[in-house]
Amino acid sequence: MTAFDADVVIVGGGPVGLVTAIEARLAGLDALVLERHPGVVDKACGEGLMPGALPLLARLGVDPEGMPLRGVSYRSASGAADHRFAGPAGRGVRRTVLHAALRARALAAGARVERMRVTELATDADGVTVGGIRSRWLVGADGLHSTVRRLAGLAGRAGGVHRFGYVRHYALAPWTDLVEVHWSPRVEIYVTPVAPGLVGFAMLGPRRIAFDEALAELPELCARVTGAEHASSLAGAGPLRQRAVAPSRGRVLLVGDASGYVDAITGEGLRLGFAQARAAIASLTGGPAYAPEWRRITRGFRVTASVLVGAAGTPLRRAIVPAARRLPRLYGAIVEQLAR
């Protein structure tokens, strides 16, 4: 008989890595989170919780604090187009805040944490085998730049236009309830109250852009953050573009970023890994297949987001917050569809 060290080893210690050791401890599966990375891991990312996320992290018993979300705001110099949420609300949640509060419910889950660089990967039949440790099976939650995409044979190509992400964060007292997403010329800055004085500024745009100068196209912005102090050192990411050819193969399935990722354009990142996770537990456990009910989790973000995405890259761009004004209705089943 094949010896294992763990039902379900999982290569990435953040959030959506550490929901599937959650899942995986509750559905009665040894599981063994391998992160490179000591302790509380911060990093460049949205940190608004969709309403839909919420119940999620509910149900695996986590309930970090924040800031109410209660909309989406699109911002331009041509206006704004405002939407607040049918039901009950998302939140705003510092990131460093949200990894440890995971990271204690998965430790007290009695989920294992151990300090590892994955390099290597072999599967077969039975197993999979990774730093030496032995699994019936593996999951993938690395991230954009995934090891075990790449390892697995996962690894697509990612074509059309590359964006990063930059996150920066401003000691504000937060003046809105709304997730602000800011349109100038080259940029979106998505603007996010993460605790009663702390704001956080996440901007989306080209590679080797500078963060104050593409602040500067956004007048009402600067003149919110004029004499305002950083909270936190200005961090990157990207490219953002990233493709799997597939969710799983053979005993490895991809969670999360590493899944695939087309941009973080509609805020919901975070709701998309966590439903993820819960998938691929279930179908370890007997529940549906892997690949298909990813591809239903993700359909409606990966039409609306490449949609977005692709207009934001062409002279349609300057269209999009008018249309959002003009059209609000159609503009707010959107945000509700991507919003749940």
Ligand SMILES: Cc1cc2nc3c(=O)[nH]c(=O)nc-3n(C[C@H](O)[C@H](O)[C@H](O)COP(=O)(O)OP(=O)(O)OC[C@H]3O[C@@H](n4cnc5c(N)ncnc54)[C@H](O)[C@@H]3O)c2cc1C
Contents of the next structure:
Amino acid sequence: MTAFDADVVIVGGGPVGLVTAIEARLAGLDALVLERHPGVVDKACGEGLMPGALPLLARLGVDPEGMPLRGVSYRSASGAADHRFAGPAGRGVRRTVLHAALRARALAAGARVERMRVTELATDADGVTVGGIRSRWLVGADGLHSTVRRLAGLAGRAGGVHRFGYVRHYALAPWTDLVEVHWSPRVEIYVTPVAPGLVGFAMLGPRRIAFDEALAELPELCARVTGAEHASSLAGAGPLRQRAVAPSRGRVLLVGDASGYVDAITGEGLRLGFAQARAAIASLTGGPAYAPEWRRITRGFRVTASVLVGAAGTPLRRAIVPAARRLPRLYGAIVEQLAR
Ligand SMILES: Cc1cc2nc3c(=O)[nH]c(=O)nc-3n(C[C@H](O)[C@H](O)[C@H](O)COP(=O)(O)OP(=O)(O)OC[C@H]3O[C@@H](n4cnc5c(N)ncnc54)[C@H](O)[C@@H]3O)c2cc1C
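What about the form predicted in complex with this ligand, after the form predicted alone?
Every chain and every other molecule in the complex is listed next, the one we just looked at coming first.
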């Protein structure tokens, strides 16, 4: 008989890996998280939890502090298009606050978190072994550049444009309860209030665009930050588009960014990752098969994000905010889709 060190090993203790560990514990599985960094982990993120993410967290007993987000405002030199969510608000939550809350809940639920950078993986008929640790199943939650995806033979070729994200925080009193998306000719800057004196600026665009230069092309935002202190150093991530040929193979499942990602343009990564974590663990305990559930969860995101990123890279880019203003019902329907 094979001895297992855990029912499920989760590689990557970011938000989606920790949610997977909590889901596993609630399903009665013994869960071990292997994370390469110690303690609370920060990462470049727009930090907007869409409304649909909050019930997924509340079900797990996680309710992190932050600022209410009541809708989305697309803005450019031509004007602004605002849409307020029809239902409950989302929340801007500093990444470190979210991570600390999830980590504490995972540990309280009985999950183990150990420091390890996973570099190799072996699978056989009844289990998976990483770093000498043996489990029945392995979940790769190790982010955009997933090692598990590669080692499990699940890495695909991501076509299309390569976009990157950069984040900096300013010590500023929030001036809005909307996520503002400022469109310049080259980049989008997402402004998210995350605490009473703290606002995050997340820039999305091509590689090697200097954050301050791009910001200087947006006079409304420049005026806001004049004289404000930087509350974090610049952090980056990318390329954002990543592809897995399938979200699972045998005893290995992928969740979160590791399972494939299009772009942060719709601000949905966390909500999708939490829903994937739930579906992945359910599939191990008698629930529906994971791959069709993964496709169902991500379908709207894959379509909307691909269309928006496609348009953002063409001359149509300049027409996006004016179109959102001229077609408020369509714009509202798209924002409501993100709010689910
Ligand atoms: C600029 C930007 C803005 C964004 N804005 C938003 C937003 O407003 N709202 C939203 O919902 N989403 C947003 N996203 C997306 C969101 O950040 C991601 O979808 C989310 O972080 C995915 O979480 P994850 O746990 O899958 O991956 P990650 O957060 O990347 O966590 C992966 C973890 O795995 C660990 N790891 C990696 N390799 C190994 C290894 N070999 N061994 C052990 N550990 C390993 C890492 O250290 C890390 O802790 C944004 C992304 C970017 C880049």
